[in-house]
Amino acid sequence: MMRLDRLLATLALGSRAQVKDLIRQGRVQVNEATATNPALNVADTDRVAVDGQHLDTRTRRHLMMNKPIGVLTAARDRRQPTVMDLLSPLYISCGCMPVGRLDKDTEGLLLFTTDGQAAHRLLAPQNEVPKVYWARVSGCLTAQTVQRFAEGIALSDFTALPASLTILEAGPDESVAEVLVHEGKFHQVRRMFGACGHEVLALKRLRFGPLTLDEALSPGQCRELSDAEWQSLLGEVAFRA
């Protein structure tokens, strides 16, 4: 149950007072009845509409965004924009949030939800959680560096898990890859490849978890995950403590 002032403030209708005048002044429905009460409850299940069009009352939401380079991933930053920009006034207000980040200089799939302790649970580091990223790197990927991959890779604060390095193309200058990763460090692919000598010149996240980037997305463009691929999602951790 919730205030129906406090839904539709969350629901990005305007702010509290200005919520209250929209019902003071009869323009809301509750199950097609007339709501002048700000104060009265509200359940899921119940109908709401304003100057009779029903509302999505939906405060719970889970979005894929393909994140473009250049966007910092943070709720807010004076100098620099954040992904937080990009996302509507409703995803805001509902208290939606990023899954984890994807530095400045790395784009792709970008997860937000408004379930803190979901996103918590995907992010654990003991449940390992796959992520794909796309990498092109300078120099000649090898065997060598697969390898090195495959073992783990001692990095100055900590040591890499294994990872799945698949090259896609290799050439004198440079080399095209993809990368699974368990872990999601503060640039742990990018440090991964400079440990083995190879600059990363771009990365994109393509999958986390059993979601792939939606192809259809334009980079700065998100949508709400389906039924399906939230409850996918959470099959990742449903059985880990």
Contents of the next structure:
Amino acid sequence: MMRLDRLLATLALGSRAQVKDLIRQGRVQVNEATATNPALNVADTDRVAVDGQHLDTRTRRHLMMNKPIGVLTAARDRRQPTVMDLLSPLYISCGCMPVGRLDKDTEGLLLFTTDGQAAHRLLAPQNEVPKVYWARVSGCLTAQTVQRFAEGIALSDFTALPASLTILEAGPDESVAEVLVHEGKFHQVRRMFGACGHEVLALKRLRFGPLTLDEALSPGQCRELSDAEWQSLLGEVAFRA
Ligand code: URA
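How about the form predicted together with uracil, since we already have the form predicted on its own?
What follows is the entire complex, opening with the chain shown before.
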């Protein structure tokens, strides 16, 4: 249950004062009857309309974004664009937040949810949710690097868990690979390659748990997850949190 004025404000129909006016003007209907009391409690199953147009009243939302390069994963930044600037007001006012972070120069799959607890579980190190990255790196990747990734790489402050490196192209100057990791520490993939003498020139996240980046999304675009996608993601962390 939620107060009608709060629901309308959460659905980004205006400030609390503006939606109260809408209600008092008799422009809001609940289950086909005009509702003039802003404090009316509405349930998930109630049908709410404004000027006869039915609203999608879901306040729990889950999204995937194809994060573009050059955008911070942060709530707000006074100087630089953030992923929040790319969300429509509806998702902001529903309280969607990014699930973890990608570096400013990393692109690809970034999830958002209004479910803070689920986000917490998806990020909990003990749940080891797998993530797959595509990387273009300097130098020639060899079987030796594959071996080092598989053994787990000692970094200055922690040892990265064993990861699987698949070489897609190995040239004398640059190589391309996919990396499967089970953790998400700061700059992890860049640091793992760095420890093996390869600079990461481009990095894109392709997978998070069971979800694959929707290639129909151009950089900066996002779409809602289907129920099946969200459930598959929750399945990834069920009974393990
Ligand atoms: N590893 C990195 O180094 N950067 C990212 O953005 C994600 C994983």
